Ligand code: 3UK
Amino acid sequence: MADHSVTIDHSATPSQIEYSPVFNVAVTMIDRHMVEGRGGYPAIINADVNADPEEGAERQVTYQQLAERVNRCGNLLRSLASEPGGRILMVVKDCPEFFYIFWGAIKAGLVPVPLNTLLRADDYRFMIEDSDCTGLVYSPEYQSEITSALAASGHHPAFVLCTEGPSGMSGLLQDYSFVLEPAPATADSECFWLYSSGSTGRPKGAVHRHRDIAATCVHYAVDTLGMVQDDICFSAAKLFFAYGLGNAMTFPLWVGGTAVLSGLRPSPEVTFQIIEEHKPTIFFGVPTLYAAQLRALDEAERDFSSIRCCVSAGEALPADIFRRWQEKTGTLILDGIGSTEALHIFISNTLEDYRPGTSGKPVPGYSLKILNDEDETVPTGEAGRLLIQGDSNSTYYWNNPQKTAETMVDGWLNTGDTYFEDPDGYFVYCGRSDDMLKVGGIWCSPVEIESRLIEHPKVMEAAIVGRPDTDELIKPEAFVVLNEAKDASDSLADDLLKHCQDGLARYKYPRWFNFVDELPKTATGKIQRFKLRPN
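Please render the chain's structure by itself; use the form predicted alone.
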C-alpha cells in the first residue's frame, strides 16, 4: 500500500505540513487510528439514541467499527457509481452514516458533496443538475423533498439510496467487504465539495482538495484550540456546512477524539441536555443560539463543568453576549470567522489571547489584507474588503468561472466581508461588504449598531439595514427580536433610541424600530439583511 502519510512540524510557526506523494486523506483520518491503537476508543456518540437502544440503533461507534463501515460503504458506493471521481450528493442528518458515506466516498475515489438538509425540492433539483452527480444518498426524513427534486430534474443519477431500511444503505453494507484499497490521490487532488449558502443567489459549489482538511485540523483545531485525544466535541452547527464539518467530524478524527452527534434541532434545552449527559469538552455554537441559551439560563442554572471552551462563528459575536456567557457559565466563547471557501475559521480569538467584540487575530497559516475600492492596502483602523490566503482555500467554483474570477484572485480569496484592524492587531467585523451603510457621507457598520442594541437587557437579537428617508438619504433601520415579545411598545422604541444615542456617534442611531419574532438567516447563522431592506 502507498504511504498516504502526513508529517507536521509543530516547532515551526505556523506548523509546517508535508504530504507523501500519494495522499488520500481518508487514510489519515480513518485508517491511521487502527495503526496507532485506538480501535476500541469511541469515535462517535449518537446522542439521539437512548442508553437502552432498540435493536440496530447504536449509541457509540468505535474507531474500529468506523473504519470497517467506511470501507464497506466505500465498496458499496464504488459498485453503484457510474464513473470514477463522480459526485455523491448527501442529504444526510448528523448521524454515524454521514461519516461512513463521506469517508467511504473519498477513500473509494469518489467526491462527496454534503448538502444543507433545510433546503426545499427546487434547491436540490438545481444542485442535482449543477453537480451532474453520479449518486445521491439521503436520510428518510428528507424523502419527500428529494423525490420531488428528482422528479423535476433533467439529470438522473446512476443511483439514489436511502440511509435506512433493508434496501437502503444500512441493509446493504454487510454484503460488502470491510477491506478497501484507498484510491490513489495527491494532496492537491479534488476531494469533496461544499455548496455556499446561496444567501445572495444560487448556491456555488466550492471545490476542496485532500490537503484542505489537514490544513484546518493542524492550524485551527491543534494550533489554535489545542485539541487533543481526550477532547469530546459537540457542535450545534450541523455537519452539512463547513463550520460543522470541522467541529463535529474532521477535528475530533484528526486528534483521535470523540464527536457527539445529534440530528435534532439545537434548541437551548436539547443542547443543555447533551452537554450535561455526554460531558463535551468543547462546544461549538452560533451567536443566535448563545443568545437563546442565555435567555434560558436566566430561568435555571445548568452544568457546564465539562467544557473547557466554547467557539462561535457564522455571525459576529456581540461583546455583551461574550461577557454575559462568561458570567453565567464560567467559560469563554472564542469568536472567529470562517467561510465555505476557506473550509473553516481563519481569524480567531484564543484562550490565551482574546478581545470581546472582535474576531481575534489571524489563525496560523493564513495571511490577510484589507483593501479599499482602489485595491490599495488600508491603514490600521480603516475599514475595507478582507482578502485571505491559506492552504485550505478552495481553488475554484464548479461550473462558475465568472464567480471564480471575481472571488479567487491570484491565490487570494475575496471574503466579501468588511473589516478593520485595530492598533493591537485584532480584526473587527463591520458586516458583509454589501451590508455597509453610508450615513451622512460616512461609512457605517450595521454590526456596530446591532451590538449596541443587544447590550439592552430587553433585546435578544437585532439587525440593521439602510432605508431612504423622505429626502432619499440612507439612514439605519432596526429590526429587533426581544427576549419577551410582550415588551414591544412605542415607549421601548424610545428607550432603545436613547440607548443607541448615548453609546454611538449621533449619525449612527436607528431612525426606525421594528419589533419582529425572528430574523432571516442562512443555515450557518448569518443574518440575511437583504431580506429586510425596503423593496
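The structure displayed is predicted, hence computed values, not measured ones. Throughout, rigid core stands for the largest set of C-alpha atoms superposing within 1.5 Å between the two forms. Numbering follows the first chain given and starts at 1. What changes on going to the form predicted in complex with the named molecule:
- Remark: the rigid domain rotation between the two forms, smaller part against larger, is 136°, computed from C-alpha superpositions.
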The other form holds:
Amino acid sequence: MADHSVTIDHSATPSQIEYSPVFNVAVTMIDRHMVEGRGGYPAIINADVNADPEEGAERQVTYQQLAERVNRCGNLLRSLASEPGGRILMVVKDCPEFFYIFWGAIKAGLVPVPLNTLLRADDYRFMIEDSDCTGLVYSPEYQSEITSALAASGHHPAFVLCTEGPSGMSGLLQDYSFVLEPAPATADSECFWLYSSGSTGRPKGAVHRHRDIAATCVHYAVDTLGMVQDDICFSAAKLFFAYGLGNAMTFPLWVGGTAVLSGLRPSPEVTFQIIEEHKPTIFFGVPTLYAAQLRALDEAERDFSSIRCCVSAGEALPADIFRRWQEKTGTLILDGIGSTEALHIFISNTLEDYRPGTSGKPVPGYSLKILNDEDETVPTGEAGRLLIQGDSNSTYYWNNPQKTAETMVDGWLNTGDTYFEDPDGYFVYCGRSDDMLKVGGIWCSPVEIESRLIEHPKVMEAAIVGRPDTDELIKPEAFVVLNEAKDASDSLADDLLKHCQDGLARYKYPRWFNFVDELPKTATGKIQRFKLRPN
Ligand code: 3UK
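Go ahead and give the structure of the form predicted in complex with the named molecule, now that the form predicted alone is out.
What follows is the whole complex; the chain from before opens it.
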C-alpha cells in the first residue's frame, strides 16, 4: 500500500499538518488503528441494541471489525457504481452502517453525500437530480419518502440499496472481500459533500476535500477540546449534520476513541438514559435540547458524572441556559459556531477560556474578519459581516457557480452571520444577515414555510419570522393574510398547523399564528420580514 500518512506538528500554533503525496483520509481514520494496535478496542457502541442482545444484534464494533466492514462495503459499492468518483447519496440513520458506507465509499474513490433524514420526498428528488448520483443507500425507516422521490426523479441512479435485509447491504457484505486497496487520492481531492440550505433557492452541495476532515480533527477536536483515545463521544446531533459527523464519527476515529450512536429522536429521556448507561466523556447537543433537558431535570436528578464537557452549536446558546446547566449538572457547555461550509466549529469557547453568551474565540487555524457595508474592517465592538478563512473550508458548491461566487470570495468564506468582537476578544453573535432561521439548530427557510402555507386554499399570503420562546430560542411565527378575513379562527390556525406538519420536515411548522389584513412590503413587493419581528 502507498504511504497515506499525515504528520502533525502540535508544537506550532496553529498546529502544522503535512500530507503524504498520496493521501486517502480513510486510511488515516480507519486502517491506521490496526497498525497502531487498536484493533480490539471499541470504535462504535450502538446504544439502540439492548444489553442482552437477541441473536445477531451487535452492540459493539471494534476497530478491527470496522476496518473489515469498511473494506467489504467499499468493494460492494465499487461493484455497483457505474462510474469512479460518482456520488453515493446516504439517507441513513445513526448506526454502524453509516460508518461502513461513508468510509467504504471514500476508500473506494466514491463520494458519499449524507442527507438530512428528516426531509420529504421532494427534497430528496431534488438532491437525486442535482447530484446526478450513481447510487443511493437508505435505512428502511425512510423507504416511503425515498420510493416517492425516485418515482418523481428525472435521474435514475445506477443502484438503490437498503441498509438491511437479505438483498440489502447487510445481506450482501459477506460476499465481498475484506481487503480493499485505497483509491489513490490526494489531500486536495474531492472526498464527500454535504448539502447546505439557503433562504431562497434549493440546497447547495458543499464539496469537501480529504484534508478538510483532518483539519477539523486537529484544530478543533484535539487542539480546542483536547480529545484523546479515552474519550467516548455522544452527539444528540445526528451524523448527517456536519456537526454530528465530526462529533460522533471523525473526531473519535481520529483519536482512536469511541462513538456512541443512537438512531432514536434525541428527547431528554433518551439522551439521559444513553449518558447514564454508556458514560460518554463528551456530550454534544444543541441549545433547544439543553433547554428541554433542563426542564426535565426539574423533575428528577440524572447522573452526569462521566461527562468532562458538553458542547453546543447550531444556534447561539443563551447565557442563562449555560448557567442553569452548570448549576444542575456541574458541567460546562462550550458554545461554538460552525457551518456546513467550514465543516465544523471555527469560533469556540474552551474549558480554560469561556464567556457565557458568546461564541468564544477563533479556533487555531482559522482567520476571521468582520466587515461593514463598505467592506472595511470594523473597529472592536462594532458589528459587521463575519468572513472566515481556514484549512477545512469547502472551496465550491456543486453545479452552482453563482452561489459559489457569492459565498466564497478570494479564499474567504462569507458566513452570512453578523458578529462583533468584545474588548476581551470574545465573539458575540448578533443574528443572520439573511432571513434564515435556526430552529433546534437546524436550518429553516421562511420562504419554504410561507410557500407551504400559501398552498392552503384559505391562505392568500404569509410571512414567517423568528420569535424567541421562553428559553430565548428562536421558533417560527406566522403572519397570515386570508382570502376571506372572516375565516380567521383558532380552528383554522389548528388546520394550518396540521397542513404545515404534513408537508414540511418535522421542525419547520409555525409555533404561533397571527391573522393580519396585510403584510409590510417594499415598493417592489418584497415582504419586509424585519418589520414583523418582535422588537
Ligand atoms: C448558525 C450559530 C450562533 C450560524 C454547524 C457546528 O450549524 C452548523 O452548520 P449549518 O451549516 O449552519 C451554520 C450557521 O448556523 N450557528 C451555528 N452555530 C452557532 N449561531 N451560535 C452558534 N454557536 O448562522 C451559522 O452560519 O447548519 C455547527 C459544527 C458544524 C456545523 N455545520
